[in-house]
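Single chain ahead, by itself, as structure tokens, in the form predicted on its own.
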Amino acid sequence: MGELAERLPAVLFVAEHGRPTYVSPAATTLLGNPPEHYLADPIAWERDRVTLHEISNTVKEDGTRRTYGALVAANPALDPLTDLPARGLLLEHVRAAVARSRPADTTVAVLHAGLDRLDLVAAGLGRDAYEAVIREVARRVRDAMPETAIVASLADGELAGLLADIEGDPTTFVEAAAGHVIVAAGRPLEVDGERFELTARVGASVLAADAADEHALLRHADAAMRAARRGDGNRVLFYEGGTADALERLLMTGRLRRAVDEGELLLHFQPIFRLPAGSVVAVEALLRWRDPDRGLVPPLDFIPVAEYTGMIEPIGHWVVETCCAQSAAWRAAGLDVPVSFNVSPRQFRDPAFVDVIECEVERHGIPASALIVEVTESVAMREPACVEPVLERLRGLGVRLAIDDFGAGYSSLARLRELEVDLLKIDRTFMAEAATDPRAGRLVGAALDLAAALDMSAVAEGVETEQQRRFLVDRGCALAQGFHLARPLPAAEATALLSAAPGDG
């Protein structure tokens, strides 16, 4: 015992069965609770490690298993990997700063910057690059805000930083610094000869404005830091009031995890065209939820809570069940349709994914390319690595692919020639003047042009009248589908139109 304490330079306990035997004199004053409460709670001694750096070991000695922990405070204000403030001491700084805004009438701002990407380098490159990576960044993220400004680490890839004394208006000051944060964090970093790049997100909370006090600024530009993650692409996001959100996703969860399990949960199915003779290729199915409280309640308004909060999955995993159900039903009835359905960004990330598909193809007794699964390009473009894989197994099953919302995201051509899929869905926003406006039509006609060149077939989305239906036609556009054609439709509905309609025999 005398041995280890000696080799860990800061206060020791050890502890039997959950029990502290030793405690060193200064134990108390550093921990500020006694080692019994690290012991029972965990998430406390896990807050309080941005302070003092834990050490802990289990072991068996004699028979007996013993737990020895040390918390070395060698500088505990200091983050010891980056050196810049840890969480504690950069409290005490927008305290102080808080407490100087008010007399002067002045405010104070708060940054909090997190970095992505950064388990790739960990999985790519081992510990000691990801380590080298976070303090590269934050020496550039230091040196890249204004003289005056705190700049702490919170952890690993998450930075902070203090805008203090600020007169007048802060929103330009304030993205200003947010975005000399996101350039620096985002410049080529090379570590072993390998190249890349990183992304940063960054929540802003300002005092007053959305903050009363030190605590409530550094809560608030984290959570715009968290929902800024949940965009796309490199932003800043000022904190809005999420404690009304964080409520309704909180009650929202619990609500979608009864729909699945009560089945609240429907399809409706919208049709696609090819034109112009008016035969139905295929048809997408489009979740709903009928909520007993609330009635038919918009996929916007709960999909990115289902993808938040991890309800997506098994949501999905009820869509895909529920479609091959579908087109098993429509193929016993002579109805031989393929089905489409979009599938999330959270789902590509679920490894029994395209398990799931292939369990459901077998038990519904259905060939796998009566199916379609549609990915976003946006997804398909910035996930290669999550993606590829994915779509790879998929067409190993036989199941179709497509990309959908072509044009609303960003495209890399070199990309889209590698992707190896069937159909390419062309955004809805492009067909709204398409018609009407020649530069919005030779759009539409490039976006055509690339898909035959790439022997994709392209269908158009969101054809609201007939004009648009017979540009598509000039065009030479074969596949369309919107509500001038045929509107999403219950299960019946659908089930009627496709024995009505021309078949693509």
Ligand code: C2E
Second form
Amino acid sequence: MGELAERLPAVLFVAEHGRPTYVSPAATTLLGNPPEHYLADPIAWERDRVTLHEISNTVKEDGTRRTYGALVAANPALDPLTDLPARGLLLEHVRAAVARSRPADTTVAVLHAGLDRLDLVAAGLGRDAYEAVIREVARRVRDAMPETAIVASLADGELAGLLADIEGDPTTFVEAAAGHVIVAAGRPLEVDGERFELTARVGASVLAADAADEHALLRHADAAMRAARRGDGNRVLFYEGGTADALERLLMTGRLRRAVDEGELLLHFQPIFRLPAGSVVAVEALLRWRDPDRGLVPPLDFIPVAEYTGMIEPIGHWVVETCCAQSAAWRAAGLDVPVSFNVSPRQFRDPAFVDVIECEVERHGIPASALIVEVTESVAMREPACVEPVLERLRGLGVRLAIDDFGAGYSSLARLRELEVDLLKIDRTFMAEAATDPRAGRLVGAALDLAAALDMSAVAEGVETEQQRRFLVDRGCALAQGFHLARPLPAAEATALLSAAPGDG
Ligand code: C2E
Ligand code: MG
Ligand code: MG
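Could you please show the structure of the form predicted together with the ligand, as a counterpart to the form predicted on its own just displayed?
Below, the chain from earlier opens the complete complex, with every other chain and molecule after it.
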């Protein structure tokens, strides 16, 4: 069960006195019935392949008992060879992602990866070697795909990945993911003392652009992979025209390297406020790239590529160093405000990352408690074996930890309870409708209660209106961040704001 909980979407529900009072829209998609159905008939919670996975009980001051939980598919159709979801389960995930994407104005892409020359392995090395190769490549592809992706096994040596909830133009993101897959599958393999390399081709299709529904998405990604196989060396092919070569990304690498070397990177700082008084409890450092050709480039336009090419490591180092320097400068000016910064999945897998923090903290003479590390929900949820030692060392140093974008990805609530984290940052998509749509409002309320039950401080992200601020004050949310309170500011403006605003000691 623990393993399933890590892999499959966990969907928040809230129940009072054992009766569900809130079922998230994603749960509805999974269950195939409107929440009202479950509100009227709690027994119907356990049906089909879905069972209730309860994680915590809280007794509130007025004596009501609340339960928070996750819905987890109990018996997913897994491919026995790789242990990955098989086609049927993938199709369900794609269908749910397509349904989610319409109201959210996001898009969905499917990658279909096929290994070349697999028949040679079977012929030359035998069945056991063949299966070992497929398992190893499946494991690598799973690790190479974004943490939130669903990776499925469709046939021997054919894997598919679902990339859901993509905001903006999907091309760069999809290409980067496909590039990761090709690199991962192409690394040397060793079976029975034989060392060899395989190549993979990837086909991609994107919702709306080249497929209208879940069936077409899967079919077209498959067709594009086969076209890539027939073609003249293109490793990644989008369905219908749009070809892309992963090597083109190397151009971007050169420009990013220059950005680091020539000082084109900068940080903006967005205050996090305590409600209702308005003192500043921390500032979040947000990366910008002042590209001579394009002006100020937002992080989501270059971080995914930097992740793919490995440039995130020097960039991440620069961010840590600059945050420490800024913190030291503020402290020297009597402004004792913790600096929070974002860490991407690849940095989190790099053991040297904690050394960098330790070294920079010492060099700048600041306490480690002046730093907060923000790690996204999906990183925190996956790969406990790899994440846990890093978290442990950070905690040992005294660095504080935050889970970023909570609610945007898939959470195992059981895992959430295990993590010793100080802050839970509630993704801003929840804020968008919280003050006007009672159901969205209840979900924010549920997340706030959940944070309290787990002894974490909740931060509401994306507060854009006075109405939303008031909603949070009414709900007793202590910490908030958003354009309505303050935008991300250049260092000098942030210093002016900090000097004027009351601190939080
Ligand atoms: P995030 O960590 O969730 O940061 C919050 C993002 O929401 C920022 O976008 C911020 O400008 C934006 N935001 C803040 N208040 C509001 C609001 O009221 N409404 C709306 N619509 N947006 C608001 P930004 O700066 O574009 O950063 C986007 C993401 O890029 C960040 O999301 C973070 O995941 C990533 N990122 C930023 N800096 C770094 C970095 O140094 N390293 C890494 N690895 N990732 C970074
Ligand atoms: Mg953040
Ligand atoms: Mg966030």
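Numbering follows the first chain given and starts at 1. Take the two forms, superpose them, and find the largest set of C-alpha atoms that agree within 1.5 Å; that set is the rigid core. Everything numeric here is computed off the predicted structure, so don't read it as measured data.
**Student:** Taking the rigid core as the frame, does residue 360 move its C-alpha by 2 Å or more between these two forms?
**Tutor:** Comparing the forms between these two forms, which are aligned on their rigid core, residue 360 does not shift its C-alpha by 2 Å or more.
**Student:** Quick one: core overlaid, is residue 321 moving 2 Å or more at the Cα between these two forms?
**Tutor:** No, because once the rigid core is superposed, the C-alpha of residue 321 moves less than 2 Å between these two forms.
**Student:** Taking the rigid core as reference, does residue 212 move its C-alpha 2 Å or further between these two forms?
**Tutor:** Moves: yes, 2 Å or greater.
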